[in-house]
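Just one chain follows, in the form predicted on its own, and it is written as structure tokens.
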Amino acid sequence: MTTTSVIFPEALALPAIGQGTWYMGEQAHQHRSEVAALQAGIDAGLTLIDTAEMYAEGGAERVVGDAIRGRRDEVFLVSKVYPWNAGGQKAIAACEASLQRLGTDVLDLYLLHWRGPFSLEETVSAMQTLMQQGKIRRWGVSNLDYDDMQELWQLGAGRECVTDQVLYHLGSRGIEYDLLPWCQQHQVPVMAYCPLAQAGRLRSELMSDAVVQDVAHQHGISVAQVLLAWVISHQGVMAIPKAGSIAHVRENAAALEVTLSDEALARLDNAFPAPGYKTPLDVV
């Protein structure tokens, strides 16, 4: 059954579905509606807002501050950090950067990009630095695949880790196989990026598929809204597509209230079946 919150660690109920702002800040002609976008998405509920120092350099975190200013504690604010900012000092000044971008002096959730020069336990130890200087609440990782996970978790503060942040999607459902799984029994909740497989342009046919569109039919819905409503039908998953319009944002909202019935499950499944063996990580 969908449900329409995930449970972080302190019993935080978060919304199911957030708000992803990937290719945002890129154009300085869509700033106002990119602003007006994410605004809408917190009028309706979507309150976790998910960025990077990466997504045009600063540029959609600029985006997010104009959003937020004066709304900065009606939403869960989430950024991540580049691979070789991810350690020692360097990692101090990544997330100052990012907080001055965003306009505030605290993040609710700091996630590792993805694995690069600095090892786990540096990343580790920067995160828990953070934490304790005040300028992150949480933190988290992304990119990060069940060997990923079995280390960090050998690390003495690595069961801090709050979520793993990866690709997702009907298309794409390798993580079903193991990381999934452990990341479910651990509690760990799971961020799917790309729910919407970026508007089936990593899965073309899964827009179009027949199957998804009669499902969306049956209940009255957009094919997107089964998408979104089929990732977060996972226990412990988050769906965080981006907010691409007024429009879009409402329209991802409204899937937090569909729940897919059992044989539209079962066709979706049968449709785009989840592989029976290990295969690579999904990244984008």
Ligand code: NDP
Second form
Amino acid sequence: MTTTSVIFPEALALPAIGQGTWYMGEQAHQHRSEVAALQAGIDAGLTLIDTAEMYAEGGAERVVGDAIRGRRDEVFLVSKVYPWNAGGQKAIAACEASLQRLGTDVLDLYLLHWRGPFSLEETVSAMQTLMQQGKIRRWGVSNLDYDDMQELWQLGAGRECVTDQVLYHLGSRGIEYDLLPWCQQHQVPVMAYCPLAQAGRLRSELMSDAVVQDVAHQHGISVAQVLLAWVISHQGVMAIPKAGSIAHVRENAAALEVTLSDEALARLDNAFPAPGYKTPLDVV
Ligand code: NDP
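With the form predicted on its own already on screen, would you show the form predicted together with this ligand?
Now the complete complex, all chains and molecules, led by this one.
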């Protein structure tokens, strides 16, 4: 079996499933189990770790820092800058603080978390400075819709953006209308956040849906694995589920080897169709 991967610029192949960290680092008593879950994920091949200065106000980055100590070279480390820090000296200071919490001197990828007070031009310029300083290897964006990407592409250096991290799961398919085809055409990998629909009513609906459950049964896999395999069945899309337990992490890693049948994909598509019109970008 081959592990599904997503190709980034410079022919960098990354496993199509990584690890999210939102809500990690919030409770001191969970620190050890969160570190253990992330380490189990790295062991199982989920080597991309996504974090942000926002998560637990730096707490998640500290958890990641402990998880990767002594094995920094094994992981592809992604963090994100708050919109209000995404320009000028603020960006330099925010990145340095993230690096310190993560216990490393370079990020593999640094993302603008969402658009805010700084212009895209100011953010691109700050990202370029950070690259020149050797503090980040690449940069990208998050929560940017189709029109934002067009704006970014108008800035010459905007085209150095290597990913757009957006909400995407079986129950939220709005990006398939324009953003995803555009990213595929321009070889901009999409990082799907909330691939398991995070929490709440929609997640419960997906998890308990008769078609999703039947597909899981037919393939001999869990419902979560159906949702992850569905996300990464799309060209150029990777998923970054957050899992706080070793059991969940291993289950998610095994989804890398799942190929849903054409019949299953058609049934899922029928049960949860993509909108045939423009919808506002879903965010959490
Ligand atoms: P997810 O869709 O990844 O769902 C996380 C939930 O799913 C947790 O409750 C987790 O439980 C549970 N879970 C994980 N694996 C399994 C499994 N195998 N079976 C059943 N349940 C499972 O939501 P997130 O919001 O965490 O999104 C993923 C990541 O994306 C974030 O952690 C973050 O890194 C990133 N993100 C980025 C955003 C942005 O604006 N750029 C916004 C939101 C998220 P448990 O912890 O108990 O394992």
